[in-house]
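Shown here is one chain on its own, the form predicted alone, set out as structure tokens.
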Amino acid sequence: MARSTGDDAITLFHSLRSAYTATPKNLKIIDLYVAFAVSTALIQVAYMAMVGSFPFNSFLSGVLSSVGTAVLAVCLRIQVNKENKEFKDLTPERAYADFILCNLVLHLVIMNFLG
């Protein structure tokens, strides 16, 4: 079995960025939302094992709303994706719509579950 070195794990690199520079910018800027949202839950994450999680449905409603807003924008993703054969008959504008609906009756049940 062949080892790897770290000069295997440097091309993969340059090959998966030189891959991504071909993404569309419109996939880029939801990428960077995918990003701030899993960042975000992350944080609350670490706060609460630093301070503590007394108000725990606050705790909750927090890290599920980023959660949630993450896999709502990977959903948004893919379908907005033009290279997804599966969703070519659903528009930008109606999978940006649904992504919106979606959001709002996400946070609608955070905030009712906040008591």
Contents of the next structure:
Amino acid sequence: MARSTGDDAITLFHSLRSAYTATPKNLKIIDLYVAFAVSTALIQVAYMAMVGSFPFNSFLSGVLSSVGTAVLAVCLRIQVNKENKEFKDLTPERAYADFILCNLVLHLVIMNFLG
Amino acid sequence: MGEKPNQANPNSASAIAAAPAGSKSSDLLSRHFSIRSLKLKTKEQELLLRVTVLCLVYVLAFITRLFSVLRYESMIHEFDPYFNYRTTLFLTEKGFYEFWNWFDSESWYPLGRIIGGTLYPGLMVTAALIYWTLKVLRFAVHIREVCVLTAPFFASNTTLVAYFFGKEIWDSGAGLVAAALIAICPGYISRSVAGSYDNEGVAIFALLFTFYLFVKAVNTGSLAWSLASAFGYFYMVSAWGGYVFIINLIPLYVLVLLITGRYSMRLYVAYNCMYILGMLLAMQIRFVGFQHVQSGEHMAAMGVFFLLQVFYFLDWVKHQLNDTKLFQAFLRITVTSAVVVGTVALGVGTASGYISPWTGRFYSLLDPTYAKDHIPIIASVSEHQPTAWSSFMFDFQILLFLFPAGLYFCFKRLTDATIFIVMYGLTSMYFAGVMVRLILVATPAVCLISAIAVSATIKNLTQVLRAKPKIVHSGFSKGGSSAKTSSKGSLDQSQPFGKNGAIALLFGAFYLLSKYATHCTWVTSEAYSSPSIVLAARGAHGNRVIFDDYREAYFWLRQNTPPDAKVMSWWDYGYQITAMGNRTVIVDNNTWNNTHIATVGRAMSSYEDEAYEIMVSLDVGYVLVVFGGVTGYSSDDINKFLWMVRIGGGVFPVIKEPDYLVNGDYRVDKGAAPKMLNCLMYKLSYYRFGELTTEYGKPPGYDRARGVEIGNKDIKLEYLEEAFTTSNWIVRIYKVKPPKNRW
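Now that we've seen the form predicted alone, could you pull up the form predicted together with its partner chain?
Full complex below, order starting with the chain above.
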């Protein structure tokens, strides 16, 4: 059982990798940004685990800014992806403008919340 | 074909537009100018009709709430609005920074209250903004006028939002009917009359606005609309504690969509953007603080957030792999790890106490019997009692049976939007059944769903009527929805009735709707327009008698007591005493400190000497009681006394409720319990009352509110002296004597 799961995992990994290389370049850039933002959030959580969570609002604003911008980037990726039929009427420029606006609001609130 | 509708429409258009603005159109007609000569196309006629109806509904929603302003004067009603008024006054005088950091030493003596951190600022900031805007435009109004009229103004805005929401869910006809229904619905009017300057007046607008923006975001999948809904949610959080309903309903809705398989990419975009930005914005309100990540009531939203990430990630992987077997393996690994991690996190959080359990206020909604046993203060508020059928009928009337009809129509045409409104309707109706006060939250849902029923039914009926080219006027129907139905050429054979039946049913619908309008206006006029601070009654000759005792007493306090005097009263009157009497109080309506309230309750229920010790320890200078024995006013302190005993007894076991009862009966006459006849509340209420004849033919000392002759007429006060009794004996103020000199 463990061996077949291990084999499964390896084949899984390979097929995922080959499928992923087929995605267009702009989507891969967005994915890279998402990975960066999530890793920043994880680093902050690890730091909080080490030194304690005071002041809590600063910790929350830091983590939420990383998570927030990651989530917004995923939304952008969804809207820009040509395979999504629901968004075919949405121009990439409009999607990008919405992304920028939401990020602006997000970071303004974060600045207020940092304390 | 195109000619006839154009000719039919102007007639109905001018008929409907002429009815309320009769003189205007007759003037126009007399000058041989009619709408017909404008040669408007059908679309423009529709637009004109819609705009006219919306304007009329807007004005109607405002003016139907003005009964008490016309009958009495422009004043703030009830208890809570006085606190809101006082804080708004402070905000306009001192500015936002002082307001946000305000520590008030005039209430909850000697503890004080951090007002800046314990209120929902939305209402005050809104009224202050309106006031400053009017000042910039050189309208020099007093802030009190702005406060009094804020709620009707926002009720009008709610009708507009209801129109757009109805349009989003069904069509513009349903939107118009929804706007008209919610403009006069008593369930909403009860908390938004002119003078009721309370959080709900603004909060219902914010609630409906947030829901509308969110449904729009789910329908369009646009980040801009989700951002707008996040701002709507922020406004709701700043306005009312009931925002917990939104933050639980929306995740529930997302969950339902996921389970029923109706999810789409738009849902992901809408919920995620709204949740993250909404949560961040909500945490800017000091009163809410970190509850979004720490309180059990908000965990559903976070849980659904993580679930969405996992769900859509799996969906994406499935799409990438295109191979079911590999995907199954992947699914196995991921789901087990995600579930394990999730449960462990939740378990650790709840067990360690980091995630606080549901607070009593909201837990009593899930378990209605919880408050009576554990939190008497919540149980004692009359608005928190379960709802009787009569309340539903009183507040909704025909909407009660239009609601299931609307549900039927929604289920016939299930879209993302109709699923949302069905869930909103069902959950809010459940909560409305648990607590009377929450009928207010159910009202927009009931109005919207009923509007769908009305609009769809009338549309079907008028389609029957307009089936033949000979068009019969269906201009009687409300809202002009008939004018918007395009005339269908063929008659649907499945219609079970002919044209006469349709006309009869339309008449019936019109009759019902007009009865609804009459009922709503009657209810508004009779039941929901009383200021509570000014009482009115009919005199012997049918003339109106006004009892202005409360304000008389508060102004006596303001003018005849030292500025630093402390007043002890039951918590109901705290806000009014601070706002109008301008004196420090011991407890007020915020009820944040149960022990302090229990101390006051204990003082009121003890013998005079024990009570005196408590009063001296609290520096009390004056005691205020409300007494209805002379006027028959039944919301006085003697009727509330058992709650004082219960709350006091909950903290101090020396106060036992059975001591005040006789065989389980609460009596104040000769057969009352001895402790009752000699406690402080009894003495202060009935001091000198034994000499007074209140009603012809009854002995002196006849209590008109309880309907009995009181038991202890010969009352002597040792530690207090009577300072003031209002002209109808409703409010009685006593001065606490300083301690005797020791020789």
